[in-house]
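Just the one chain here, laid out as structure tokens, in the form predicted on its own.
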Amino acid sequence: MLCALPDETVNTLDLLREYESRNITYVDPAGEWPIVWERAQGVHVWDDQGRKYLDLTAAFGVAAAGHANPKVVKAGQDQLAKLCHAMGDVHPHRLKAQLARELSRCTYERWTGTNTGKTIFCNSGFEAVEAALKTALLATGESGVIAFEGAYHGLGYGALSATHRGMFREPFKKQLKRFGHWVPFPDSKTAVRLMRDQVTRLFGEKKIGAVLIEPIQGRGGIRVADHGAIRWLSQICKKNRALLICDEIYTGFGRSGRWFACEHARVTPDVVCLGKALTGGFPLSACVGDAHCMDKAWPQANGEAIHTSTFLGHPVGCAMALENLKEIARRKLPARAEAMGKFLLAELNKLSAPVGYRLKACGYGLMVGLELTRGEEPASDECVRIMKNMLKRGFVILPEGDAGNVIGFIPPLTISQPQLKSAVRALAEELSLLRGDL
């Protein structure tokens, strides 16, 4: 038998144990982890026994507008009823366009009031950054690209050259061409003198084509950058000819309290990086870049594109995004994620570190982490500990940082203040439970 009906007895995660590749889906050998998602709706998930929990992870960022939000549920049946698939980059559809322009409109010309925004369309976060580098190279013809350490710009054979944590790289060196240069993230005051030594140093030493930051470190740590420091690089790039990239794919779309972080250091990217939040669930990402500069890197098209795939823009993804847009701005999405972000600081930094350890809050609207040390020593032992607990409590949330100490909440915009406090009060009850490791 080719294909067989689903069987609704067969147990998930012992199907995924057969029949998925290893080094994919980790099953605790405890039965404490993962759940098996069923369904999502607002700020909830449920689980295929009928469990419901408070996601405080919006499924890595991407519902923003709440899970399974109807209008933009809508606009992709419509969509996918009428037309299921174009051909890319040869016979296009009207979405396509009508992104293209939205983002043009959402990034330079609000930025600038006068540049408009050029897009070339792709399926994940991290083929949007691969775009970028190459929109560098085009542009500038130099191949070098300053990035930081923590980041995380996917895996991707050009993205991960940019990607610090060297679990990520290692097992495929022999395969990659290194091109990236890493310098202190620039979240101290120590570190921000590091960098603008080492990136000086760099451009007088090697041959810089970008620079290449996360305005905020998600999977880095929820690290917030000194933004006197991004307007440093951006004057560097401006003064060496070469390109300023902000990724915002985890960033994007409010989650910050500004439709995009780099607005909080008042800075307008060369080019910026987009996913995740951008449809609210569909495989859709995207790099926009000033058209000045995507005009100078990328030639006319002359029947063979240099740089495509054939879900590029794909018009389900595209008529989403065009709805989730709409929602962000008409519930006003990016002033409520300052709003309850200001509100989830405070309630963090009222708790009460349990003995032997040490709390560290940060963050900027709703992308906040609550960092957990022992002494001088990440906590993290105990992070996936309380991670596994909370799960077992109803809340869904992810250890972040190199060193997995730092519990993130990074949950729907949509969330109230009495379902954070739940969740506060819920870690409260976690923390104090460490007392008894001393």
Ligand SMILES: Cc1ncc(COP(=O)(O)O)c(C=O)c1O
Given for the second form:
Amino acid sequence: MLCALPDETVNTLDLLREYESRNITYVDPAGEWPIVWERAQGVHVWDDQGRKYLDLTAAFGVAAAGHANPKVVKAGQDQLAKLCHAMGDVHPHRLKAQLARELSRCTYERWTGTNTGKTIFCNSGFEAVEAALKTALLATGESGVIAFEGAYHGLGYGALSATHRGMFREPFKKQLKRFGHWVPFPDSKTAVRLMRDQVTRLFGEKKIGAVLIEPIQGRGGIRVADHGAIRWLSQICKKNRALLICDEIYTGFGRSGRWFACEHARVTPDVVCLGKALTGGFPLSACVGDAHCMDKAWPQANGEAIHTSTFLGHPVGCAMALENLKEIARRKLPARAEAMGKFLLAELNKLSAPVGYRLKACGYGLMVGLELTRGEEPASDECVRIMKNMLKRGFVILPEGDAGNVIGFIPPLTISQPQLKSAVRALAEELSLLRGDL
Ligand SMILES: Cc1ncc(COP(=O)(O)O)c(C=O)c1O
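Moving from the form predicted on its own to the form predicted together with this ligand:
Shown next: the complete complex, the earlier chain at its head.
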């Protein structure tokens, strides 16, 4: 017989251990990780013990306009009470159309002054990437995709074929189709040169329909692509009739100090993938493409869409996104991210590396990473220890990068200078403790 257990008497992590599949929530045997989130507001999170934390992750970059932004929450609540589900590709609701128009306005209309954008709504980020990959195949007839070392595009079977890190693909490779080709991520002079050689060769040898790039790699370790290299990629795509797809799922909506990170390079991609900060907390993502390109790719439907899903363009997500976009614009969050990011980088650059270690701060806007190396080696274990200790001090912070040795600063864009300073001060103290390790 099913019975409701009184929540407060059951330990959440014990329940997860027993009833959630393995390999999802990591529960540290020593009890130092994770905390159980109870509520969040603005830049803060409270755990189930009532402890307060400064969130330097924006919960994977989602809470750009602050956790539980009152206007966004109200929009979601009102919509939930009115219409909490419509029919994806059959009987639509008004907000889906309005959000598609807003996404066109903040992307292609801003970028070109003439063209509009057309949207395919999806639920999570990887689906937006997969919609973009399908668009490229339909538009060009070619299946090959050039992606980049360190790339993270999500873990669905389509996106996984472009995600680089072996640990995600290896266990599933028997079911994966090989259409991704990885080339060096162009974040240094040498890498740009190697990347250009390899991309040129791939276009000569393979049937390439798309180049898929994060203008700033997030999970890859906050690595910024050279702007000239992105422009070169745009040109070589045009020359070869391939699509340039920018994955802005992490960087979008002000995170990098611009509405979208491709704007730093003054490049207009054929398709852009959006998610995370779009709604501020509801699983809704979007593949937005230049209308000409989208119309070339996607045929008119005759009653049955060839790409859709049950929850496509969810009304609650659309209501939240519309309000969230207004908040980002009204509070000028991209400009705020730029200013705060400069301040943060300057503070991080003042840190002195512990003896035997090296520190390197890098990033744009409020997408900043502090890389920690011991000699030439990534100081991964030290980073894990720092994360756990920062949590004890009241800061939620995550490592990025393949080796997990980049301390990521991805806070809500509403964070203040004193709050950033307090985080850097705590981090400095943690770093100073590493001295005794050698
Ligand atoms: C650049 C990028 N693309 C795609 C994804 C996948 O998004 P999701 O986890 O919502 O599927 C992520 C997630 O971190 C991401 O950072």
